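Just the one chain here, the form predicted alone, laid out as structure tokens.
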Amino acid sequence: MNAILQTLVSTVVQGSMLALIAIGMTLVYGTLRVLNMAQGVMVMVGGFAAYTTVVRTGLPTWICLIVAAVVTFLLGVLTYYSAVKPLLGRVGVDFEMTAFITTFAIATIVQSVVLLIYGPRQKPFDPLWPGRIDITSDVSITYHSLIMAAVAIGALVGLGLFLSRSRYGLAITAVAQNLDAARLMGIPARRVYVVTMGIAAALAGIAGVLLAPLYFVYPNAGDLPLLQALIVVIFAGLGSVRGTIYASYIIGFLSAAVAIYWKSAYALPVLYVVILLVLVVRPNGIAGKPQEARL
């Protein structure tokens, strides 16, 4: 009973942090075709931004996460314009294998001068809110993970409330649905791409706010937040944001399932193996469908 319990605990907590960090992948592959590399190294920059704003200058902790926020929707509108904007409309470019790789270089170029700025090694990072709370006599969760929980499911919600009454958050949708009906309908839809840019971005520098405590802060800490919203976006199918929530909680589950019953360095093999079961059987992801995004 108690390790079913702690099994549902760690879905919520993991489920939720990598929905935060895939939901930005899924948002620019939906309005702009491009597989975001640089989704990861966001990730890593909202945590040194919140290492610098709370350690380095003294500021209350919960300032870190709007600090983090307004760095990473800079640096993904930045990297828009410096990797994205330059492709778009080029005759005889294969736009999604080039800003690939572009979006790639500028992750490479921002890991680099983080590297040349704090150096190699790790850096703690205290917990929001310390302590923790016993569930039963054998199961406890820490107030930081609550908080993981609570901001990310947040965070999520008010992506959706965006998503579906604001005038912007409407025309993103309507990007990822149909560009050419869009835009004649007069959306703008490069500025279009320049707030979806932003927002993934922010919302990964929020994660990496969450997840400093647990990993620490250093230049490759993005890595694996990367790997494994790759995973969940091909899970899920790309471009699909209501597949993507599913898909984060799913691998969630497994992956604590498979660190509680068996052992956690078996967790990102299992992933592989069942991502490659649900692409056999589903080639474009349990929620995608061939030449559509659907948000």
The other form holds:
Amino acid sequence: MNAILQTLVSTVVQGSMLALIAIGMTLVYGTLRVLNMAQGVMVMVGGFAAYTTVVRTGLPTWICLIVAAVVTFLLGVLTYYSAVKPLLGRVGVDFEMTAFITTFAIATIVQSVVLLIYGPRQKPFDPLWPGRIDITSDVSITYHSLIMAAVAIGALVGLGLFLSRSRYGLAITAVAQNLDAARLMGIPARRVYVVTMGIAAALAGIAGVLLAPLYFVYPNAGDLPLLQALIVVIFAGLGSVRGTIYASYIIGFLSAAVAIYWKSAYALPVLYVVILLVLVVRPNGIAGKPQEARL
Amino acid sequence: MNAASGSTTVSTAKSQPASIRSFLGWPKAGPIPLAVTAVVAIALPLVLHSTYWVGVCTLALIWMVLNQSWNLVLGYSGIWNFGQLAIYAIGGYTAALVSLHTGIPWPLTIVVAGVAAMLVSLVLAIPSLRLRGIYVSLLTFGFAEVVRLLVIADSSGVTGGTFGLSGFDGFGISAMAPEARSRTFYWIALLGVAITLLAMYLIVRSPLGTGLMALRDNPALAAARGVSPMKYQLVSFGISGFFAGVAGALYAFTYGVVSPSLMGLGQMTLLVTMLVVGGMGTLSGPLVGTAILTLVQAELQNWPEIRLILLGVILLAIVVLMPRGVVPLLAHRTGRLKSWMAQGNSAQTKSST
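With the form predicted alone in hand, show me what the form predicted in complex with the partner chain looks like.
Entire complex below, previous chain first.
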């Protein structure tokens, strides 16, 4: 009973985190056709931005969430201008492949710059809200994981409203659905690209702050989230927002269950085998469509 | 691009884009540059007096074998396989385990490592066959990371976990003097490069190579013309895996150690940069790229942080500024120079007659 409760709690918390990171990748892929390998680095930079803000200024921790979001948003925009924009509209070169490599290069650069500035040591980061509540005598939830789930779900709902209600959000959806038609309707596609990359990075940055108390802040902090997010987006099918959210919770559940009932080191390999099986049956993931219809 | 074909294509040279012209006919290596390169490569460890630099060159040669094998899948077949490092590491581990637990001679061990890597590569190829473009890279990249994490987490003692395996007597020459030994390592690795290069040359020029490139450039048309995607891609994964495994075995035997640090993001960045700098889908590209970047790496040995930053910047700059890489760019330039010279020649002969 306790183990089941623990698994469920873990599922909600991990699934929300995964959704926050993976949705950025899927949004960027849906609009730009770029698989953003710098997404993991954004998680790490978010953690470092919050850490620096808290240590240097002593501001309350919720402000550092905003700082992290702004910093990663700007970094996302910078990634667009340095790694993606020069490749757009180039003839004779595979765009998806080259963009994969350039974002990968950005990830390497950012990671080594952070390493150069802060050094390789793991830095502790206080929970946003210390303390825990007991559900039963053996199972307890830290307030921090409640906040993690709440902020993540809040951000996802906000994103959903943004995409379906606001002008820019609708523009993003339109570009993702049909680039040519969107352009003909007068949507400035390039500006949509910038905003999308920024938002995707900012979501990862927020996830980075929330994950920081659990996994510490260090230059390689983005590797594991990147891998997990990759697993989620393959499982979901790239470009499908709804599928990504479902997939995040399924993957969150699987990794929590494996970690609790078996061994946490086996969580990723087991997930990988699951992904393999899913891909063999459905080559475009659970929600991906073979053709252009997305979002 | 030799002079004869240059003069025949003069009339069409202006109307055709240069990229098409440079692909007409098979790339031919001139016998003189080839001989000079071979002599320099064989004599290099005799000229270099420091064991350190011979070691650097040996590592470069091992990477050349690996990059050649990767280039077959990534450059010629256009399959986005980013799991090659795991295959390479599996080759290394197999060689280490075989020489730790059995007494079979080292050339056979290297072949065994290659076959083991080939089998794993084929297993990886099966799910990749059904996938398209970016999903293949996700799948293979994930595969490589999972293999790395599994090896790190392994506590059964078979792979040695984080510390890896050591204490095996690779080529059986540990009794040699250090200088002679490092030279022997170099020549064995050079032999590996020569064999790999010859194999790749034969494959690329064979109908198999043509089929692979056809599948890369236009999968639907190639399949309609009777090129089986399944058969060709499995074969290319298999061959590529074999040579990656050989590279891993060479590494294991040369350095006497294999560990999870063979894989990982840093290594992958380095090797991808080598391929991109040299030019994917060319035979000499991986060699040139590896040589350039190994030199850069060795020069920056004392500043590890800056080294990685610089690596990232080089990768970004090359993809943005010359996406085809150095070798195709040079080939394009020499091609233009030659056709320009040939134009002058034909104008002269015309005016004199």
